[in-house]
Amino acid sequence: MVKRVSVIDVERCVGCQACMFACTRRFGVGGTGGARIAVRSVGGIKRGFVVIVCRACPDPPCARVCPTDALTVRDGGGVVFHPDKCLGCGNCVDACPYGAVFWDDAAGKPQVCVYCGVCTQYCPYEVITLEEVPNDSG
């Protein structure tokens, strides 16, 4: 079985961004700039937050628009990013209906969830979880 990050209860989110810090740290940097997950306010504590994460689409639009196959479809949905093939065109960012393909200005390339689940381990309110999804091959 393959895995994906899922939002299980956005009402619990307090906007602490611990998931974002954990994600960025997983890639060896500090802060939130390198996160492949985002927490955005829709009005703060009074109106809540939204958690933006790759939905692991079975037929991902981001991969369909990539002219160099830098994003390939992953078994079970979602994509695998191959940075050596990326031209930096940004088509993938524009194509994602969820806003879950983020952009690395320094590298001039997209940042996409790798479905590791580190972010879920640091969410103090169990807003997100790493769930298993059936893959295409079995």
Second form
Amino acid sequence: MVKRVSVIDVERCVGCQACMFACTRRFGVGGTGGARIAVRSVGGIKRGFVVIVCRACPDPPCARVCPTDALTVRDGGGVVFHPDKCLGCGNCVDACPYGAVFWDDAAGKPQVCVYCGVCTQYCPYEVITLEEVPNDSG
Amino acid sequence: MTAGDPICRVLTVDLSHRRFRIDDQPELFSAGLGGTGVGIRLLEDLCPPGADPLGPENPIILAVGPLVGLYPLASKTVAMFKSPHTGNLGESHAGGRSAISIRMAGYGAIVIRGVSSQPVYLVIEDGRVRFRDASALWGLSSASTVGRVIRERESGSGYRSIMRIGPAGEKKISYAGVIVDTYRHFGRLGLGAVFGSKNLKGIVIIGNRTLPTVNPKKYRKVYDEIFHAATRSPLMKKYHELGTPMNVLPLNELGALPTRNLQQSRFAGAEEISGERLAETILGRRLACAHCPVACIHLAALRIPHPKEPYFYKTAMVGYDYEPIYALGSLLGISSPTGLLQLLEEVESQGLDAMSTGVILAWATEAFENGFISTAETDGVALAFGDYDGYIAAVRRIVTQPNEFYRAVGNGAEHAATIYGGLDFALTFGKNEMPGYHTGPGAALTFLAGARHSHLDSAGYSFDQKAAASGEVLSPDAIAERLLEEESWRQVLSSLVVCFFSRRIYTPEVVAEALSPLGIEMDAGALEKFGRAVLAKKHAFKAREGFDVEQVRIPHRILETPTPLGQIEESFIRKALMKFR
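Instead of the form predicted alone shown above, give the structure for the form predicted together with its partner chain, please.
Time for the whole complex; same chain goes first.
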């Protein structure tokens, strides 16, 4: 079975964005520029937050619209990114209904979740967790 | 400093000519680090001596520091300006998303100069500033509506901060604040009035980027130590669970909770407005500043029935903290949580500083009771301790300013008391209204001599409470020395813009460790020396603008009402103050 990051209790999200910093820190750098997870308010923070992260779809639309097979389907769901094949067209960003394909402005290429779960280790309130992709997801 | 880190970039926006420029200022940031250290240097340079705080010559400086975006709890923006409330150094700190957004937009500091010919709000990104017409937003009755309109109109959700003023800032009430991301504030010393004087309704700052380190391995290690100290150790527990209102009951028990304009220091209704009671009955959501796992921001879900129509309700989410509970609760004799929260909601809508507003209303109530003022002055509002409806009516008038009295009140308690009487019970220090700690001489000295007249300057309230517990008796000189030492160290934290709540995590050794992977080598001794130098600069600025610690007024009321350490002696305070010359 393969893994994905799942949002299990968004009501406990306090909006600290520690997950976004953790994702970026994988590269030994600070900021949020490398994050493949996002937290933003539901139209004002008084109403709480949404957490945007790749759902590891079994038939991912982002991969379907990629003209160069730079995004290929991972066995069990989700995608694998091959930057050398990417033209930077951005179709994948438009195709994901969740907005979970992020964009690296400097490289002109997408940034997608690699399902490592580092973000979940820094969520202080157990909003997100690394779980096995269920068979019926999508 | 790490190559490629944009911390040294200073964005200067000229409102008068609608232009901006970006300068690299590495010397400024190596000398001042960031936050307070950079802010005071810029203020010294850019604010001419004797400047009119509401004139175009008064700059607004917003500064962050090198740790922002790299380490947790480095989440504050320091605002520096000349205060229209005190006529001297204006320094106010706010969290929310402000610091991260400035850093992610690629700036270490933002300076706003001049005055716009018409209402404007700014949208700031990396390398770009847009001047947005705000004339249609000018005059909106609530600061929260301003936030909502800007939020829906502008992009960058999740990667931005929105600062704005309410009607009080437009009217240049001298204690108008700037609201940051709905629930945080540049509350004190009147930055909102400075925004208003520049026709500046708000600022949106948007950004997203990575920040380099020179030693990624060490960076991750130090990060984890700080993060785990914040989340797993008991150091932050009190802020995390009940938030700052956890102070209400201990301070009341101690006899240090200012009540009914400090006629007493214990409040019979303390239990009802305590952090515990609010958490049990009305807490609706908890929030964090960006990059802070602690989440000390507490929102009450206040359900208000429609005044006329049955089966209609509004649910307001009102942020509450210790200081507003003190100023608009115990100090005004209000024990009804819903009454207190409605009053706080009104203060927030108007964009006033909750602390100053409460202290001013408390003075006005006692002046009303003693016949210094009557309904002729208050425009028909009968002020009485505990009557929150009367206070809500008065708050609206502070901003609409129907008469001379409210225009005077719009300049603070000291100003109003000088005209109408009752100076002895006007709780102001250096013209700034009192924070909620009547703990003893340490607190009083912090309020009087602290560079911002803020309880957070040197935490005398904490020394008092420790002395009350241990029985230790300190001489005036010894207290003054401790306060100066604490205030000096806090200049380091506020230059790095680390939240003061995490001061037990960010010890001198930890700060040195945290800076090293960013290419900044400063040991604990160098940091402490730096802190003393920043404080000296702030004192020099204050002296330049006419502050004299020997002339400072001690409100008589604080000498009358006993503290947990007994009656405060004026001679003790005066002697200790000599150390601050």
